[in-house]
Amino acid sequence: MSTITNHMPTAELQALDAAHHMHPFSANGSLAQEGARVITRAKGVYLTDSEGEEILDAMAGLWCVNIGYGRDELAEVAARQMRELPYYNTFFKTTHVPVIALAAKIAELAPGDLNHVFFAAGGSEANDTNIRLVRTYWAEKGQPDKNIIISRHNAYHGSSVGSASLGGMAGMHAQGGIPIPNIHHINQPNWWAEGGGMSPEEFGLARARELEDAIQELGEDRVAAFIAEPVQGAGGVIVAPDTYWPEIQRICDKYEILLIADEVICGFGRTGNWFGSETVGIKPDIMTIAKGLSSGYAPIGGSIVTDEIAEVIGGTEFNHGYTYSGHPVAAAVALENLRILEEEKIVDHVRDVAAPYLKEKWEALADHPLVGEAKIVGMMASIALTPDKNSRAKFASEPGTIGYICRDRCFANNLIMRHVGDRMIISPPLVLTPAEIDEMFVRIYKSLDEAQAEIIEQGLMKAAA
């Protein structure tokens, strides 16, 4: 049997990963001489390198390690299923028992009549499979030219050709010949950058009604979707003011499009209850599922729609599926971590004990000289880096260069906290104790002053014109 506890030094394992391994969103050029971070093993909310550095993982992972690394249970059950069925599709009219279960499960934890789930291998098939459905669903009945899909800029959908489409990120729809047709977008409810002088409860107004604009521009008879996150969270944790989710709920019922709640970030504890639709009010028509459902120790992902929805797709042949569409594996694991999520009443520590704490210590961050807003929803929370806070002002430097900045100070500092251009964001494992909290934020703090003292340095502490 191999082993990976007993490895090769860190400078030989970064020069086989650097001959060979393509990395996801980097430059492989640069990062090849500079040499990955080996991580070897993780526990709770700590991952250890191949230095042997304890890193505290204030992202867990990739936003999904939500009840935390290392727990042997849903090890035991992959690897009882893996013995038991290892895998088999569930095409031509067959099923297998765990994804009967996930799907029953997931139907019992979903809010109102969102009853039936469409697997995937992760949130960008998920929502390449929404692209689908929702136009599938407008041409049975009778109208296939009510194809529009409208999403927001900077919005986060999946890197896949469809789901980068239904994304709003510059950066990705400049590579590779996207967004594909019949995807439009509107602006985000991100008042700290783009408010002006409006009031969060006019802006949030403002921007919402940007939905009822397009829909009247493109024409209703054209728009089929709405596609968001309840919070935006790789755009930099935006939080829409408390006026922008009715009303898009309002525009969404009053031109009879479907809304799509992409709970890939948000879903299975994130923001307090179990889903993010539920923290922002919203009555989504389908919902996108992915990370936090198997918290990342298998991939999976999938929809969730509903009932009206589930009967008119049924009554056609939807020509659409992946191999890996409720493997048996990912499924029993997906369904282990739910049972750890609900039987050890994770999603009521997050409400009750641990987003309460952090959401006090992580406000009081709009006190540091380099911090403006600070936004929190539950476990998921973000900071704006601004030269001057009172006017709101951008750095003068190319976007992002301060983010990197205090991401490195981070990174040097043993804490994983991403940027977002200029904004610094935090997405830990569910678990994280009030005693982890305090941890974290001595080395949050440290990074800061660190940051503050380099851009300094440097001639970076300085407004935009």
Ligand code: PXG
Contents of the next structure:
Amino acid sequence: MSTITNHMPTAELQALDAAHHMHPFSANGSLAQEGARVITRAKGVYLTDSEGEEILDAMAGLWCVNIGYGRDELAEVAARQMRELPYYNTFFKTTHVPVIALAAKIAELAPGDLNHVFFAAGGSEANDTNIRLVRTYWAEKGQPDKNIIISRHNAYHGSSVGSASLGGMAGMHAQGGIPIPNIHHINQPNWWAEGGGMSPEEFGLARARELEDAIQELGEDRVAAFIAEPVQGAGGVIVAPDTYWPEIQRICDKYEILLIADEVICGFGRTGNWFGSETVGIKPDIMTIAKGLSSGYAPIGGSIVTDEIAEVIGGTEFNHGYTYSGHPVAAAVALENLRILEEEKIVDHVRDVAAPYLKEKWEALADHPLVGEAKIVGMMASIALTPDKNSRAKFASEPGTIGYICRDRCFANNLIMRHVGDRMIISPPLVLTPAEIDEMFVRIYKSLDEAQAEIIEQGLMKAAA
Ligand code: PXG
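Could the form predicted together with the named molecule be given as well, to go with the form predicted alone?
Below is the whole assembly, all chains and molecules, this chain first.
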């Protein structure tokens, strides 16, 4: 077969893609008809496609390219590491320098006594580790029946069998025989969609107390852990009311339930602190990390655990690990990414410059006729689309119809802004400048206006009964 290059005509690349490549989370049949957009290169916050279009990537890839695209330092570190030691495992009484350095650096950055890292190749694997880790922890403490993990509907924790079971995505649970046993789901703190007549504060408390109800119903001696994203990402950038997290922390403490913060999206600066747990004020026993750990330049994730958990697990042989746990190239790339985040004070840039500027403009979107609430934490934000903002009405059309129209307008206007149902979301690179934020809003308003015109024209601006 001839070499496949960026210089082939788009249609040929699309035809080969359609013939042989199965895309994740896609209806591949209809995608093959339409043809996937071919991304060829990227720099800063802009992607370039095979037609030479420049696209503003307000999703940082898949919530991960925190330092932006095109940082040569990471490429150089990867090449150097590949030449020196491209691979070795850490299973059989061996270790290597990149993994030692990265684990030590993560322990330094992570709050409190979260000082020990078990590596994986991404967030799904790390959450699978967490399932086995918390169950092994309680078994080692003489409580093998304390093995139920509580999670939330509309949470995203990954796509492997274990992590998708933890997640609360109805569409995923409908396929492939999940969830696995002993995973229990409570409702999410999504006030806009589910808060009814309650104030956000009342609703936050009510939703947190569902955890207490579940523990009492299942039995304190049966529940091992509660897992949650500090801010739900893939579920639509759902920001819990202020009352929610303090109550969750109180309940976990009271019933001795391990708190797992899934920091795969929130970690490494996204919320304006190193970790989302710091932003929402919780003290987790375990953190899941991935994505921003390497800014997506190499696949790596992991579970950070406390001294106490590491000690208990260390008392036995933990029969768990992946070929690529602590992969030396990925570890070296992640370490260089953390150096850049730290030395260039990118988390400070988020907190002091980018996020405040973005917040002011983002919250003003609530004045657009199509927009209900506008929520933002650091550099992750969402808007709820609605036919009537005063009543928080949903559209009469199938959920997602309106969001999809809006997403398509964004795509056509060279802006990657995603939809989750009828919510629009962004999670841009953290290095976004005020000038780039201005450019992003030109494209957002154009897309929203065009979407609104299309929705009215199609007679879809109707509220559900
Ligand atoms: N936890 C969280 C909070 C995530 O957002 C994972 C775990 C799984 O990580 P890996 O590296 O195994 O993918 C994620 C991943 C979307 C989307 O549509 C989001 C993710 C993955 C795929 C699609 O927003 N998040």
